[in-house]
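Coming up is one lone chain in structure tokens, specifically the form predicted alone.
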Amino acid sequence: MTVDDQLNDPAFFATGEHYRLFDTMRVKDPVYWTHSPDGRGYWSVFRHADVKTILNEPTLYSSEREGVAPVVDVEMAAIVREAWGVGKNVAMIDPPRHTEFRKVIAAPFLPKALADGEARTKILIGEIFDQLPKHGEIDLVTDLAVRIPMAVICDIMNIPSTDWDEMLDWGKMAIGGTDPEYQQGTAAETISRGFRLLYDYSDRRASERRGCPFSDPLSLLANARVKDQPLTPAEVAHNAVQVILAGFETTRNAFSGGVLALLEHPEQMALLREDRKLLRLAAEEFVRWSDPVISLMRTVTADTELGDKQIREGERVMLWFPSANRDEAVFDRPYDFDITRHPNLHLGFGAGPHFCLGGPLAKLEIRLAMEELLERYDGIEITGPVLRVQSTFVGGLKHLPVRLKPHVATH
């Protein structure tokens, strides 16, 4: 396969071989013109410094012109604007309007709100662990990693627990539709259907909450005003979907990927068991190591230069986060999984105005879930094949079969 073929192939990113390719490209051609199936092409950006520059310059590198999803084929391009809500969804709106939309949903994710809700989050996570079978044979992804963030974000949004399983299925379709396991029809059809189901659900729930004085993000959106104008129903629903999916995806991938890394590096697991205070640093390394987001796209709004390449207005740039997070210019021993790593300047939550609003919540969930795992179980053993999601967009595991060995109380 050519470099272009690899970068355009979702299945390639399930092999783990992309790290080797990225190592080569950071040295050989760090801003690389990539031919794509839609015939337009795009610039692939591999270095940490260049990725960070783009994230910090949202006017020059627009999220709103064509959205941020890595769309490189004609069929996907046909559905992405409506499915994602480009220009309506806070992740796909440029400043200064982005700032106004972000303020609407920020309150439940600020440090004080998260601290106030930590006890509730701990209870939710504990209940999910309580439901695990006594024999300890589980799929750590489907039984834990996907359920924890979906429960927490749905609880924050005041979505009834009876609907959580459906939300989970729709989320897999919307985000993981390029993986055959989640597909219903083509990848584009699956993604479009997943987004539509989430959109319609959010729209119904939001309409019920107009005029209600609740503080959950869905109620805040339903009653918000920007520039003294109420949000349109489409803006409300698209932003609700964004909160749900962002809350779901990063944590599931970072938590499951972090646990796998601990199992592959037993000395790090031993270190964490000896000193739980390392959990905060460990959560950062989980995110750097597991790369919950593989790539995001931007569209250039004026002619510019990046890494000695001339980039023209209207051209697209693809930001490859696994490459940035293994950049030897920034990270000492980038291929060492190190839960004591500090500082840890990963870009797993982005940077600049679009820095992930749910990042602090994700780290809280990872910390509490790991505390529960270490408290309840003395050992974890991999019992079957580890499978990764086939996607150029999100990076993560879809199956991690393990045997949990319960903690044996000593008297």
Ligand code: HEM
The other form holds:
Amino acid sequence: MTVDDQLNDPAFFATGEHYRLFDTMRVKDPVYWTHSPDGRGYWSVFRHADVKTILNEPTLYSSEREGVAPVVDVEMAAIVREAWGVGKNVAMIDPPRHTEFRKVIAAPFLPKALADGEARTKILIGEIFDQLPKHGEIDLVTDLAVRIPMAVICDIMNIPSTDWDEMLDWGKMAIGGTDPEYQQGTAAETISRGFRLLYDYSDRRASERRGCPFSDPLSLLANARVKDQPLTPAEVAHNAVQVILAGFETTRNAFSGGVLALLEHPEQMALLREDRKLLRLAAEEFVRWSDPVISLMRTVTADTELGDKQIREGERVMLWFPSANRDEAVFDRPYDFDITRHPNLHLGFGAGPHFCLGGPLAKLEIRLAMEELLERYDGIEITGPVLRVQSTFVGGLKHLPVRLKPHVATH
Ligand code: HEM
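Switch from the form predicted alone, shown above, to the form predicted together with the named molecule and output its structure.
Everything in the complex follows now, all chains and molecules, and the chain you saw is the first one.
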């Protein structure tokens, strides 16, 4: 398989072999022209410094021209613009309009709002742990890691718990549609269907909230004015879908990937059990280590130079986060999983104007979920095959079968 075939193949990223490929490419050809099945090709960007530069220059590297989701085949290109709402969704709008859209949804995710809601988030997470079977044989991904962020983001969005299971299924289709396990038809059909169902749902809920004085993001969107104009129904729904998907499809991977890393590095688990204050630093290392966002795309708006390459207006760049986050130019011993790593300059939450709005929420969820896990269980052991999602975009574990051993009361 050629390098180009590997980079275009969702199944390759489920093998974990991409880290080795990236190590080679950072040295050999850090800005690499990659042929893609749609015939257009793109520049693969592997180094931390180049990825960071691109994220910080939104005028030169646009999120809006074609969106940020990697689109490398023809079938996918036809649906993705429509599905993601390029030009309407905060993540796919360039400044200065982007700044106005971001303001609309920011309030519930600011540290003060999260601190006020922390007790409620803890209760929600506790309830999910309460539902685990007493025998302790679980799939840590499907029973815990996907449910926690789903419950938290739906609660913030004021989406009733009777709808959460459906949201989970639709989210898996929208984001994991390149994985055969989640497919209904082709990858493109699956992704398109997942987005359509989420969009219709959000559109329905938003119209119920027009004129209501609630402060959840869906109501904020439904009643917002940007430059004195209300958002269009499509802008409202696409942004709601963005928040819902960003809220749970990434955090699940950071939490489950972090737990797996702790199981594979028992000395780090012991350190964390000894000193729970390390959880804040550990949450950052979970994100660096697990790389929930594998790649993002940008389109170049004027001829420029990157590394030693000439890039032309209209060409696309693909930012490879697992590569940037293991770049030895920035990280000491990048292949050590180290929950005391500080500073931890990973780009897992992005950088620049589109820097993840939900980063503090994701870290809060990881910290509370880990506290709960350590509090309730003495031991965790892997009992079956660990499987990763087939995706070049947002990925991580899809199954992590474990046995949880509850604390035995000593008196
Ligand atoms: C570990 C979990 C998470 C990771 C790794 C992650 C990663 C990212 C990344 C890399 C970006 C930048 C996208 C770009 O530059 O094009 C981003 C943006 C965003 N994230 Fe997250 N995210 C996580 C959790 C969350 C959560 C819990 C929310 C819930 C609100 C969220 C909401 C958003 C939104 C709304 C944006 C778009 C911001 C903008 O364009 O201004 N994310 N995220």
